[in-house]
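There is one chain below, alone, in C-alpha cells, taken in the form predicted on its own.
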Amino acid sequence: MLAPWCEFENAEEPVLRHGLTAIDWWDRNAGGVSRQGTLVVTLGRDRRELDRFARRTHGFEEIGGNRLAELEPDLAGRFDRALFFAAEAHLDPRAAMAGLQSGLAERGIAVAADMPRDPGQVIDCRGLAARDILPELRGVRGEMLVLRCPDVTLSRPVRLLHPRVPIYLVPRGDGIFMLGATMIESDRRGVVTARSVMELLSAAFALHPAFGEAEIVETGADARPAFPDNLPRIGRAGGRLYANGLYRHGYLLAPALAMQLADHIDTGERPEFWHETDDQR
C-alpha cells in the first residue's frame, strides 16, 4: 500500500511528507500503480476506533453508506460510515520489483546475487542482518496471507479497524487479495502462527462473509528492521555506508532514502536521515 495519510495515524511527519512523493516515484519508475484511494471502515461495536483514526490523520473524506456502496458495491449495506483517502494508491510489490529490475537492465545495470571481487563503494542494506554493525536495530514481525476469493470484488485497499486486530485487505486482481497487518515486537522470522491466521481470517470474514470460502494461496512472515524512533537512517558503520530501519514504511520511504543516499555520495552533504554514532560526533 502507498498510504501516507493512513500511516500518518501512528507515524512521524517525514513518513507523510516523503510518502506523498513516493506514489509518483513508483508510477514513473516501476509502473502498475493503482490510484483508487483507501477505504477505512469499522464494525458497529468499534465505531470509536474510526473516530480515533480520523482525529489522528488528515486527507480523508468522511462518507456514508450510500457513497461507500458506490465506491465498493460488494460492501453495500455492510457499513454506514467510512473514511475515504482518495489520494492514496497501491501496487503489487513483486511486479514493482520486476519493473525496477527491468528498468535497470535497460540502462545496462545488472542485479547480481554474489558480491563482485572489487565492489568499490558498498552500501549496506541488509536489514536485520546488519545488527552486527547497528546494534540499535530491532525486529517488528509482520504476517500476511494471500487469498483467492472470486466472490468478492474490491477496487482499492480496505482497512478494517479493530482495537486488537486491525487488518488491511489489498486487491491484486482476478479475485486475489493480500491480507495482513499483524505487527509484533519480535525478530522471529519463519512461518505464520496459527493464532495470526485465525485472527486475520476472522477479521476478513467480518469484513465480508464470502472470505469464509476463500482459498489460502500463500502465507508469509518476516521481521522488519526498525530503529527506536521507527525512522530510517543513513550513516557510516563497519567501514561502509548503510541505509536501514524503514520499519513498516518500506515502499513509502525507500525512494526518498535512496535519493538522499545518492545525493550524499555525489556531494558529501549530510541528508535528512543522516545519523551519526557517538564516536563520529
Contents of the next structure:
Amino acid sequence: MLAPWCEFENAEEPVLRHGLTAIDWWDRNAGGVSRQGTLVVTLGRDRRELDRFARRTHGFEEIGGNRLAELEPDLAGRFDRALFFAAEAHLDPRAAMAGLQSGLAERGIAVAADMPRDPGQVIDCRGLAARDILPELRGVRGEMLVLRCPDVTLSRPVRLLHPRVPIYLVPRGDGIFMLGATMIESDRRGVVTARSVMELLSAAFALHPAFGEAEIVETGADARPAFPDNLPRIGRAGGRLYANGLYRHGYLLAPALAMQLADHIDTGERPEFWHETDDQR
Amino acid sequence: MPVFYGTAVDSPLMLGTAQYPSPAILAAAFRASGAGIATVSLRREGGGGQDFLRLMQGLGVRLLPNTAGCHSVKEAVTTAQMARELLGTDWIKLEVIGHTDLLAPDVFALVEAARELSAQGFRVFPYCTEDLSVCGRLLDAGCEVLMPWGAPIGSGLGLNNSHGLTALRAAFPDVPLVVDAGIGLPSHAARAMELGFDAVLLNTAVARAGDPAAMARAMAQAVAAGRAAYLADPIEPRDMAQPSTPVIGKAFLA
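Starting from the form predicted on its own shown above, please give the structure in the form predicted together with its partner chain.
Let us now look at the entire complex, which starts with that chain.
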C-alpha cells in the first residue's frame, strides 16, 4: 500500500512528506500503481475509532453509505460511514521488487546475499540481519495471509479499524487479497501463529462474511527492522554505508531514503535521514 | 510515595508500555511523567521480544512484568516464571482474564494463581475487581498490594464505582492500593488519588493520546494534585452554603 495519509495517523511527519512523493516515484519507475485511493471503515461499536482516526490525519473525505456503495458495490449496506483517501494508491510489492532488482542489474549493480570479498562500494541493506553493526535495530513482527475470495471484488485497499485487531485488505486482482497485518514487538520470524490467523480472519469476516469461504493461499510472517523512533536511517557503520529501519514503510519511504543516500555518495552532504553514531560526532 | 513489598517507588504514577506510536515516543512519555514503574507484557512478546525488553530496561524505571492475555491459572503461572527468568524480578502483575469482551478478571482463578505464585516466592500485584471479599481472599493468598480496576481495560471510562473503591480503602487502610485500568483522563487519576489510593496504573490513555508525552505529564500532575489533596484533609461536602466571608453585620436575615 502507498498510504501516506493513513499511515500518518500513527507515524511521524516525514512518513507523510516523503510518502506523498513515493506514489509518483513508483508509478514512474516501476509501473503497476493503482490510484484508486483507500477506504477506512469501522464496525458499529467502534464508531469512535473512525472519529479518532479522522482527527489524527487529513487527505480524506468523509463519505456515507451511498457513496461507499458506488465505490465498492460489494460493501453496500455494510457500513454507513467511511473515510475515503482518494489520492492514495497501491501496487504489487513483489512485481515492484522484481522491477527494482532488474533495474539495478541493468545498471551493473549487484545484489549480494553475502559480503563480497572485495567489497568496493557496498550499501548494507540487510534489514534486521544488520544488528551486528546497528545495535539499536529491533524487530517488529508482522503476519499476513494471502486469500483467494472470488466472491468479493474490491477496487482499492480497505482498512477496518478496531481497538484490538486493525486490519487491511489489499486487492491484488483475480480474486486475490492480501490480508494484514499483525504488529508485535518481537523479532521472531517464520510461521504464523494460530491466534494471529484467527484474529486476522475474524476481522476480515467482520468486514465481509464472504471471506469466511476464502481459500488461504499463503501465510507469511517476518520481522520489520525498526529504530526506536520507527524512522529509517542512512549512515556509516562497520566501515560501510547502510540504509535500514524502514519499519512498516518500506515502499513509502524507500525512494526518499535511496535518493538521500545517492545524494550523500555524490556530494558528501548529510541528508535528513543521515544518522551519526556517537563515535562519529 | 508508595511502598510496594518494602520497596519505595519514586512516583505514584505507573505506566504501561503497549500501543505507543514508537519506543522513542514511549520514552518521551516516561521522561515527561516521571513514572516510577513500567509494566511490560510478556505473553505475546516473550518469544523474540528481547529487543523491546532491552529498550524498556533502558528507561531507568523499575519494570513490573505482567501476565496480560492469560486466561488460566497455568498460563499465568508459566508466564510469571518466564518473566522472573527474563527480567530477574520476583514482582509480577497478575492478570487472569475471565471475560474476553470486557477483559474482566476471573477472580476465582486469580485467587488460585496468587496463592500459587506467592508460595513460589513471587511478589504478586493482582489485577482485580473492587469486590471486598475477593480482595480479602487475595490478601489471604499472600498479596500485599491490590490493584482494582477503575473500569474495563482501555475503556477510558474512569472510576465506574467510586463508592466501592472508597469502601475498599476504608476496609484495608494499611494495604497499598492501586487503581489499574479504565483511566481515560487526568481527572480520573486525580479522583483515584483523592480517594486515598496509593498509585494509579494506566496505559491506553497516554499511549493513544494524540500527544502521549503531554498527556503523560498531565497525568503526573493530576496524580500529584490528587495525592496532595488527600493528605490535606479535604472538607466534607454539605447541602447548605457556608459563606467564606463573615456574615456578621450584614442583613442576611432580611
